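First, one chain by itself in structure tokens, the form predicted on its own.
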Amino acid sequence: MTARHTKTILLLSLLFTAISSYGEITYNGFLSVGGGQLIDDDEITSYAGFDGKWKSDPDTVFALQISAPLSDKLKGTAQFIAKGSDSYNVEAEWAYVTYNISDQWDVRAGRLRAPLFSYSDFLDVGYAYPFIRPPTEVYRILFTTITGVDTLYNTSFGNWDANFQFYYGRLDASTFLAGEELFFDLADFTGVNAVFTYDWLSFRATYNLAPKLTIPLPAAARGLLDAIAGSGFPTVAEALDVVDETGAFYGVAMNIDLHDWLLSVEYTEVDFEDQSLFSDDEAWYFLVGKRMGDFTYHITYEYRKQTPDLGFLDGFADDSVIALLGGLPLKPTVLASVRQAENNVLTFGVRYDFTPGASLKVEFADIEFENLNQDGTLISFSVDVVF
């Protein structure tokens, strides 16, 4: 556990200490164990944090949520989290105060979910949903929280309950890329949501804007970058560098729950305003299960697309090289550097509810990078309780 971790929790417990007093303090939580291999890795040698040794740490969480009254409309809320993923180091996922305006309007304050996704609500708590965890090609965002402020207005159109949520705030968060820690700033990052619920059916609309998007780069990447300029290519490195860049994320999903019938489907893309070493992503998925018992199976299958738009190479001679770089020729190289991918990946699994507020769940997934001719098979189970 690092020091800030240390520092946010201490504080945090003050915090909640502090506001004992004004009412009870309720606690819940949950627990996720899980394991899985690539047992066919001689192409595709990791996938969703698994290799080809047996791993438990990818899909083992637990966390605890703590909620406490500050007054009859003011409410402080905290979850800590230790994942296999992150070292189980311990850190406060969300941090933030609930403004009750009325029954139908509440304003939040603090450290958010950042709510990208139909699961982005409980995108860690294994056991609200029937697959061992939500489709890795279409959850493929980095971060899954933001400092700042939003607003939740819940109302009514005859039979439909409707949901609208606004919310500006900021990003500052680390992740790993080429095998390095990087830190990265999204300010003014903004969105809207609206969920539309009818008994059995439920639509979901998003769209998220970061007008000054900043993403650093690895140091080999940084190099690359480095050498087209300084061979005469100015340009083209400032295209392929991420810089107070405009991106937007946007998505619409489709959910229903019919006679122990379940079918969902979900759409995103990643869409930026210029081109970079990041390219536009769409992905989707869908699934269909059915409930038989204790018992629930289904069928996933996602598909994930990166597509490159280097028209900015277009006014270059195809014989160009990068001096810098003993003479590679350019298209090809700043191609091969530009992320790119078509994924497909399909899901069998089984969740077995064996006793109230836990569940265990198996799958084998069938993973093909269609792009890079390599395919794969997943093995994985888990074990979700919530308490």
Contents of the next structure:
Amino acid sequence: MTARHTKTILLLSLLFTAISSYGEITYNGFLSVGGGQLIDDDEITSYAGFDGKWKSDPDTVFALQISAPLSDKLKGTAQFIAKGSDSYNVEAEWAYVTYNISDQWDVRAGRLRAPLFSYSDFLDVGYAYPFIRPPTEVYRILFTTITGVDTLYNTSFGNWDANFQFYYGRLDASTFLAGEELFFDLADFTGVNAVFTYDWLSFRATYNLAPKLTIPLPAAARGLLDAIAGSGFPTVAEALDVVDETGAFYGVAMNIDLHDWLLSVEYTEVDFEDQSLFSDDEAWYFLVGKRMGDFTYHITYEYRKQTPDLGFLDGFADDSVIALLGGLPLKPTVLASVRQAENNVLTFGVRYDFTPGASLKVEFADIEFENLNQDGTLISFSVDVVF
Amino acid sequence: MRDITFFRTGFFLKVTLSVLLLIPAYSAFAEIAVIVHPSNGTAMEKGVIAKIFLGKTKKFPGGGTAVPMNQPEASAERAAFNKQALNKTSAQLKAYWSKLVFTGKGTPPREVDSGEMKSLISANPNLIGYIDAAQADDSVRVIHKY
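Structure of the form predicted in complex with the partner chain, given the form predicted on its own:
Full complex below, order starting with the chain above.
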């Protein structure tokens, strides 16, 4: 926990305690303690944060949420979370005030999560879903916390409930890539999300737009693009770079929870306006589950495909070379740097609800990188608790 | 087809008979009464009760604000209500609420014990709760029994 975070947390807690003479402050929390290992790691050496040695960090999280009414229409909420995947740094991933316009309308402002996926809202709350972690191939966008506003509207049409969410904000996040810390800064990030629910059946659709998307590159990749541009192929370098581009993300999902049967399907797609190192990318999964008393068994199949449009290379001769990189051949070098993937994962899992508020999960996942002809098997478990 | 129906009828009769025989022993726990303030005259279907307890609506069909209250986690009444009125196990409900709580989209009903529930409801027209039907009296109005 850094000093800055400690200070923020203390301030927020004090603030809530001080102004909440209005009503009861509620505390809720969740935690997941996980562990896993790739048991046949000669081909795929790391996956979802795990590798060939037993590890606990990737699926371990602790979170505490404080919620305090500030007036009869206003409520403050902050969720502090420490994730093993982030060295247990305490982050306020959610920190917002909710203004309750009416029973149907809420407006929230602060740090919120962009609802890209079905499980985005409770991404870290392992207890809320049947698998140990949402499907890795589909839930591939790691940065979804925005600073901004959103509005939630719920209504019903006959026996159907409908929820609409619209958000607008700025996403800034940092990540380590090739040993370098890279900063993302996406302004005017906006999107809508609609969920329709009829008792056991629900449908969801979402559309999100980042109109000024710039993806920071580690020095090595930047050097490669500069060399390509300097060797007489500026259009190629430009095509590969993501600067002020429009990125779109959309998804549709269906969930069935009928008697003891569960079915979930989710399809998502990332589209960039122009070709880039991070090419267009689609991913989906389905889950079939069966509840038997306190046990829920599931089979989940995930699939992801990145299919780059390499049209920007068409105008160049096959024997073109990057002079500034000692004559590296242009086309193979570019092809190697453009992300291409065709991955699938088949998971068998069981969840045991051993007491209300706590569950134990065990999973076997068979991972295949089809385009690289690599296989791997991940075994993992988790204990998920809400309180 | 006829054989199956015949078998089912026979089976059904047997089950009904066994259940009837068992009722005297379990009646103290078997019946749950959903209660509101005596002045609350709204007629309510099972579906509306479930919507109120799942946080999907915050109003009675008549228009007043509806505030649901739950019995404690371990109570027999809570288990019976969850199963019969909401058609969910307590683990399923716990997961349902965790999806709403950690996104600020909802708060589960407040928990009070059965004696307190009756006295609170008898004093507040916005409240709705449930108790063992045998404990219901004139201080509250029973709108549904399970």
